[in-house]
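So this first bit is one chain, no partners, the form predicted on its own, shown in structure tokens.
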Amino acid sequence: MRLRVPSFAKINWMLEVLGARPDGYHEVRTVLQTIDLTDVLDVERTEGEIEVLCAHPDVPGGEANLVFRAAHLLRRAKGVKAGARIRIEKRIPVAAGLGGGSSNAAVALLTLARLWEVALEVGEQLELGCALGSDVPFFLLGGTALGIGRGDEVYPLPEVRADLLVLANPGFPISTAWAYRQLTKRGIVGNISVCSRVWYRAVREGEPPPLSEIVVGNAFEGIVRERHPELARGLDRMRELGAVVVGLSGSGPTIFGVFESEDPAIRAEVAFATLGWWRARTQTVSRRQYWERLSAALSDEASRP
């Protein structure tokens, strides 16, 4: 028995870090919203061990691959038998702050189950999960959420929807431990508590804030505008292109637009192609979307995201 599963990628509408927890972590409020970007996994259930495979050269192997670690918790906690193959097919880019490993264990979580024919209540999953990594809860909702906690605790949000949606990223890898030590070393500057009081408002009145007035906030942007300029310049760009929202997402590099007219979304996908970068043009996805999509390819053998 073999599913073809997608795995969305994820974007922060906000990002701020509370500071240091007892437990070495750090405590986080974040807005997360799924975007229309995918991996997808091929899982095949085998009578054997379990095989994680990726052509991609950045992707690890073994122990330190989430997938990999997801399947060995599953299979512990349910006492599994059965073995699985699982290939990943690496679309979002790696450690670009866009939650592809963490959406890679959260869907093989909830593929495995399927292949192994084990239940797994959602209380079971966010317990896996939350064992796996801070993002691994939002991918098994999904949608717009708020993150808490060290970002595992995760409540549904009204719904943003943004249909044009340029991400740019300049190839090199951002590694979340160091951004963490920077904040540590600096303290936190930034937007944030506007961008608190637009989502505190959203809650309340149990209506997403219009794009135009959303205020993205990432508490990650200031260190990185410092350590790699040339993410300065891209996120100003962005804005010049005529982006009505601009942003950071995780701990970067990855940053992305959100504009209201196709043209000026073309003209920043040919703007970042010149300089070089890798591009995308995608847009939100619904916690609904996110659904219909993951349980359709679950529901059916030799499925197709």
Contents of the next structure:
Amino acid sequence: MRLRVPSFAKINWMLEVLGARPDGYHEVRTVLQTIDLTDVLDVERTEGEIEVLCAHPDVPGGEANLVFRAAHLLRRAKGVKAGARIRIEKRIPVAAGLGGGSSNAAVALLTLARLWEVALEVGEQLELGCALGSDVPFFLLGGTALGIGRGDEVYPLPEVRADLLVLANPGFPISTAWAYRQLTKRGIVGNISVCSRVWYRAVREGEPPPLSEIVVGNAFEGIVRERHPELARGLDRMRELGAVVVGLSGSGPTIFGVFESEDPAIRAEVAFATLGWWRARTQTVSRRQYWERLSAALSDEASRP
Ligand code: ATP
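Right, the form predicted on its own is done; let's see the coordinates for the form predicted together with ligand ATP.
What follows is the entire complex, opening with the chain shown before.
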């Protein structure tokens, strides 16, 4: 039995770091969004061990791969004897603030539960997801969501719809651990009041905030702008090219711009291509679309030989 399942990327509409926690993690407040940029997990049930294969040079094999850890965790939790061969087709840039590894882990849990024929209640999904990483639970929800705690406690928000989203990144990775260390060195000053104001109204009215107000800051932007002036120029350039709002996803280096019409979005894509940056024109994926596409792939008889 074999399934091919999409694994979506995310961006952060906002990300505040509120302080260090006794457990060594940071307390964050973030608004996450699934977007239409995917890796593909090709998962085959075997009677052997767990194998994870990925041709991307920056994605580790074996135990360091989050997919491998997800598979082992599920196998142990459910006492499964079967194995799996998992091929990851990487299209989401790695260590880019787009959550690729976490998304892969969440999708691996769902796909393997299916192929190994084990029931995985929502509560169990969340528990395994939290054990794998802070962003994994979000990918078990999708759409627009608030993440608090380590970012692993997720709640649905009114869905933001942006049909013209341009992503760009200069091609070097930024380690999230490095970014947190820089924040700690400088003393973290979280300011959530803007976010609260924007989203309080949205939640009360059941409508997302207007796109022009959707980006309300990213705690990492200052340090990233300082350390990587080309990213600061990229953010400014995206705005000059006509984006209504621009933002940094996670701890970067991926930046995004929301556009209201197609021509400037195309021009922005071309401008970043000319700079030699990785870029993509994409759109948001709502919770409903997320689950429709995942469910279709998970129950796709056609992909079962
Ligand atoms: P984070 O904020 O968790 O660092 P990110 O979105 O910036 O996430 P990822 O693409 O998830 O970055 O990669 C983070 C690190 O995880 C990389 O250094 C990579 O080597 C490692 N990694 C482990 N498994 C995977 C995977 N399946 N896909 C991508 N990266 C993986």
